[in-house]
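Just the one chain here, the form predicted alone, laid out as structure tokens.
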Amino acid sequence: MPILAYKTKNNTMKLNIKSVVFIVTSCTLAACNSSTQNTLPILGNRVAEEKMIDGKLVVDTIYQTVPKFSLLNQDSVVVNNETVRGKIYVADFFFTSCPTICPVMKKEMIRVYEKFKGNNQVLMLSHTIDPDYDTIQLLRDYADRLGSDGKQWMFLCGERKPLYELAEKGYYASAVVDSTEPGGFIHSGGFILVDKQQRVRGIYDGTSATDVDKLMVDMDVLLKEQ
């Protein structure tokens, strides 16, 4: 089961119950489908779109995609939807001073990076949820410490409000400022798998080696599908 939010002994992240039910249900389906059918579901809302094809009205199903975004990476390079077009990628949310789940998440993301290093069809995007503290230079130093080349695995920052909205609406993740929590934030620990059409295909617990093993298997499945 993927982490929906970091929990402490005294506090639990409050999420919209419909969102929680959706995410849990979707991720459960992802686990079943990827293991039994050798394919991955497409998570998110679907809308019906009417099209005229050969003079006939056809109703097509359009799947939800990651919204438009524009962020800066650790080298002050703009990263947006065009950057990830035609690639699969794994997204996560963290902050460099995090004293709780982030160090474990980054240890697991290093495994993903090492497995797919050099594959030009794969990216990793780690988004800081503390842009005031996590400056470009700090993210550059952080990337160096983790052994990232800064091109395949990038560390992104942007204005807090649109970044948090991107997390919630685009990746079904959470990020909330909370001064009572260790580090001052509550955030999701999920690794979000996105396909070449920028659709979410799976969410995995970034603190669980077993779940990350499954993520890497599913990435191979997705690469073959595309």
Contents of the next structure:
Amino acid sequence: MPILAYKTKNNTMKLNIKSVVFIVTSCTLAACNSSTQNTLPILGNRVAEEKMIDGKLVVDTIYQTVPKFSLLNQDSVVVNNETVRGKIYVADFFFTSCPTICPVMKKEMIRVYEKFKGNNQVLMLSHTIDPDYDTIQLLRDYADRLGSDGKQWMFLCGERKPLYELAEKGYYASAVVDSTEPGGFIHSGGFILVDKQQRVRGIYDGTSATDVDKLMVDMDVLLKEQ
Amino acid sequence: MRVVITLIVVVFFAACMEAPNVNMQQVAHGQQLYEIHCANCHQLDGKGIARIIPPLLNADYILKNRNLLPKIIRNGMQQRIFINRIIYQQKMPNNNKLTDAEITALVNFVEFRFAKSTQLLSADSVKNLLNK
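Structure of the form predicted in complex with its partner chain, please, following the form predicted alone?
And the full complex, kicking off with our chain again.
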């Protein structure tokens, strides 16, 4: 702390005040700087695509997006890429009879839902990885019990194989049938944040309250993006 | 008559004296087990999760059905359950690796912490309930 040492001499005090002003200014600038640069990374593969625009060669970056999907929600309504177009959303993978991490994930998702309730730019998609047991009727009841309105936070089911592929390739989440595991499945407890262009922008641990706090901050950042 | 009353009073007090005291060591052990085996669903504060996982805290079911608790912990639960006027239907998984002593500690912790009971079940009575 050199500033403290300066305090003993009067003429250096002036210098001291100047330096304090300098430090405060630079800190403020740095703070401004970091908030304007507060953007989230875009996850996944990217390819450079060369295009001719007005006779000039322009290199455009094409980012990986969530692949085509078509699933049914708890009200038997089709949910696909069109449903999420222009919205940000959080995806997760669970099954209702899960004895391990799902209850905690659902508790955390309730917090996300409570915070963004009524915001028509935000969706939450919980995918069941056990479509044999988790029927639409059961998902309907589950949604009710969690307090979901069924429109903003939806519970989706589909055929096992394409759904597992969607989890892995679209959301970098794992879903595997394993009879040795409690409940019969291995799956990741991630909350996957997807932007308005269906690009994955973050993966958070859905069983960790601090990680989910971070997710909610990042969702606000994404909402401000064009 | 007086003798009878005296006898009743004496028996009554004796019964009170015989009631097992709260064994805090047992309760503390139960708390550790609760955090490992139960808190994931029922939560550390015993409030459960929405209408998916029933609460233990102030749950009328606990003291009304205390004789069932040891077996529910060991074998889990398949059927619907009615707690504080709400029906829950989530299956509860079994905990068949817990010993009789561990289940005694758990039941004692749950009753003491969430049902505010000080009349806790003894190891022998839990054993009997488990073998019923």
